[in-house]
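Have a look below at one chain only, the form predicted on its own, in structure tokens format.
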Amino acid sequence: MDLIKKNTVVFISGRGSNLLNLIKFSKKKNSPISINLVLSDNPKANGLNYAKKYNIEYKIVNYKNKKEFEKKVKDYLIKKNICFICLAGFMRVLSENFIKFFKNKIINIHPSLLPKYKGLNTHERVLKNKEKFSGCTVHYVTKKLDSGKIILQSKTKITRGETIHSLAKKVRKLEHIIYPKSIDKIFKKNN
């Protein structure tokens, strides 16, 4: 029996590296989700380029106003009959309104290993108290930035003479790791 895939939309903001990733992941035979549509507040967008890379459905959303952002995207969502969202390097925080409409839909990886180090500048705030590891997470979005229930986490040792570069590109690698899985460790529970 072929398995269904799940409608999933990726929110970028920037890079696309993590957007890279999960479209590798989504032409997986046995990957729960199908990348559908790719959504930017950024016109900018590095990651843009993978979505015409792959042949896969683009919007930019102009992000000035919150609540007719939020409005837009909902619509066409529903349109699109998306059902999954994963953001990936998306630098907006969702309202509690859209977060409530896409409840235990919307997942995010974050840059540290939390619930420390929340929100921006992960890695110089990790180097800078002199911490021992860092790493990564995959969470479920709520209303409060980066504190929704964790799904995977992975770790990093830092070395002596870590920089703000290294410890990112290092994290980088582990993300690529667990998000698919975290994906997978989603549907599979779910079936």
Second form
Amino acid sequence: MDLIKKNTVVFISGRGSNLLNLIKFSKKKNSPISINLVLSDNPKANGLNYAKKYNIEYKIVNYKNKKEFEKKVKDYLIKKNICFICLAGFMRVLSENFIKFFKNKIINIHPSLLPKYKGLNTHERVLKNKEKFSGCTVHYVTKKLDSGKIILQSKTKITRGETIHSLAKKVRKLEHIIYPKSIDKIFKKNN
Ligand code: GAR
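After the form predicted on its own, can we look at the form predicted together with ligand GAR?
To see the whole picture, the full complex is given below, headed by that same chain.
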């Protein structure tokens, strides 16, 4: 029997390398998700080019007022029958109400080994603190920033002469492995 894929939206704000990776993953026969919509708060997000390239509907929602933004987004996701939300470099913090409405349906990728280095500028802070390792985490989104249940993590060693740029690149590579794996883990755990 063919798998019924979950209608998914990916929220982005910028580059979109995770989006591209998730699009490729979603095209696989056994992937549990189909990406039906890409949502960006930034009209200049490079990730929008991937939505265009793969003919995926995209929506740019202007973020002036959080309440208005979330109302628009929520109504649209309901209209489109979206049941799963992947945050992929989406740089806004969602409200408790929004998260509650989509309880256990929103996941995020964060470029650190949570619970360490929540928030912004993770690589910079990791290097400043002379950490030996860093990595990335996929987790459920809850009202407390970067604190929801962890789905998967991946770790990398920090080498001598590591820069923010080199670390970000290394971590992104790991992100591209664990984001799809996390989605598989969520939807295939009972199979
Ligand atoms: C990724 O490294 C992701 O972990 C990070 O933004 C980058 C987006 O890259 N997310 C956060 O910092 C969320 N707080 P991408 O646009 O190439 O996917």
